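Consider the single chain below, provided in structure tokens and representing the form predicted alone.
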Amino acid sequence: MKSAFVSIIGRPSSGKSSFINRVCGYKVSIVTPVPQTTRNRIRGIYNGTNVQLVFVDTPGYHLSEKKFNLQMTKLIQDSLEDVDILLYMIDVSRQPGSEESSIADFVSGFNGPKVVVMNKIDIKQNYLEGHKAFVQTRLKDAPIFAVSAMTGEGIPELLNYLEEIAPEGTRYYDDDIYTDQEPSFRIAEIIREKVILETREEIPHSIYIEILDMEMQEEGKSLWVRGIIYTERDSQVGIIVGHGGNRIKKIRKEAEKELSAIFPYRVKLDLRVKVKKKWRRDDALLKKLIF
């Protein structure tokens, strides 16, 4: 029996969350077209015949001096401390940028096995060869795998390799567990995803979700949840609520539909929108939200 913790690091929108969802066979991380959707360390669990790989999804590495981004960068650094294998994921649809050099420094300093994953090879116009040349210069001994998290191409070969290099050990989780997220966290993340998808470029990073109450009802057949969508400016409340409340209603319905498919009971949401100005500068709140 083998087992390993595998951390994934890469630029925003490199496809880390889509990769984990594909490998685990379930939705573990929320996915949107907006960069830096992932804010926390998300664990997705892959169970093979004689192996368990615990993948740790991290926020996209982004060079910025803002408190919000600095907190997420620290989270990425901390995620490397207790893992066995490091995956460096690269989006080959984009040219190598300055952030790649910083990430390569992170990766080269890791003491365990390092694996480079070239993602999005399903996109025909890509910079795969340029990225390979960059990696071979900076990380000469790291094996390179070309994959598509969208189609699954190349992922079986990558998993076989990870199984080979994983150390011997016991399972950390039962076979039927694919993530260790608390229900309140999963609910908050799905709500946040739906808000981002409905508002797109208008307010993607200006929101956070707080779950206030959860109550099981109808003898365990449904879960009632009361949550707050916090945003930074008064004008953003109207964007989320929409004309006559149509947008918040759609957000609620879409979130309820997906959550009811995830959990073994129906989920009913009671959502409100409130303003908390400059919350991304609040150190105490950031430590609570980004972990």
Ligand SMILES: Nc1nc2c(ncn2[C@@H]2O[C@H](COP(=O)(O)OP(=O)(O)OP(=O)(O)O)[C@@H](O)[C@H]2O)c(=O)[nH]1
Second form
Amino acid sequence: MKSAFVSIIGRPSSGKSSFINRVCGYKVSIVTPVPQTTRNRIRGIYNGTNVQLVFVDTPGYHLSEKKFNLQMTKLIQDSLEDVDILLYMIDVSRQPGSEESSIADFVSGFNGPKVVVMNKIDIKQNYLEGHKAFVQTRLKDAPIFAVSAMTGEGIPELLNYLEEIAPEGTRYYDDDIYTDQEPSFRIAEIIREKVILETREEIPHSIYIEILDMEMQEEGKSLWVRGIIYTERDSQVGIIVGHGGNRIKKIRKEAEKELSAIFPYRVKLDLRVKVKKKWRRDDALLKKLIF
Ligand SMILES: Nc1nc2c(ncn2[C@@H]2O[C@H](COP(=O)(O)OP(=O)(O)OP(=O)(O)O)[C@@H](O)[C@H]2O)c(=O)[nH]1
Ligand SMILES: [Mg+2]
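Given the form predicted alone above, I would also like to look at the protein as it appears in the form predicted together with this ligand.
Then the entire complex follows, led off by the chain already shown.
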């Protein structure tokens, strides 16, 4: 038996969360086209016959001096503690730039096996060769795998390799578990995903979700959840609520549908929108939200 912790590091929107979902076979981590969707360290577990790989999804590595981003950068650094393998994910549909350079520097500082994953090879117009040349100068000995988190291409080969280099060890989790997230966190994340998908523009980075109450009803057949969508400005409340409340209703319906498929009971949401000005500068709140 072998087991390993594998941390996934890469630029925002490189496909880290899509990859973890594909490998684990379930929605572990939320995915949107908006960069900086993931804000936490999220574990997704892959169970093979003789191997367990615990993947750790992380926020996109983004150079910025803002408090909110610094907190996430620290989280990425912390995610390498007690990790066996680092998986460095690159989006081949975008050219390597200065951000990629600083991630490569960060990756090269990791004291353990590093594996480079070139993602989105299903996009035919790509910079795969340029990225390979870039990586070979930065991380000479790291093996390179080309995959598509969207189609699954190349992923079995990568998993085989990870199994090969994983250290001997026992399972960290039972083999029927694919994530260790608290239900309240998963519910908040799915709500956040639906808000991002339904709104875009300035909204995605301005929101956070707080779950206030959860109550099991109908003898365990349904879970009632009360949550608040916090936003930064008064003007954003109307955008989220929509004309006659139609957008918030759509957000609620979409989230309920997905949550009811994830959990063994129906999930009913009661959502409100409130303003919390400058919350991204509130240290105590950031500590609570970004972990
Ligand atoms: N064509 C294509 N699109 C992909 C692939 N992998 C991810 N995407 C898309 O890329 C976008 C970002 O995907 P995510 O999985 O959220 O990326 P991420 O690295 O987790 O992003 P952050 O959490 O913001 O750091 C989404 O629109 C995905 O559908 C892929 O293999 N091929
Ligand atoms: Mg993500």
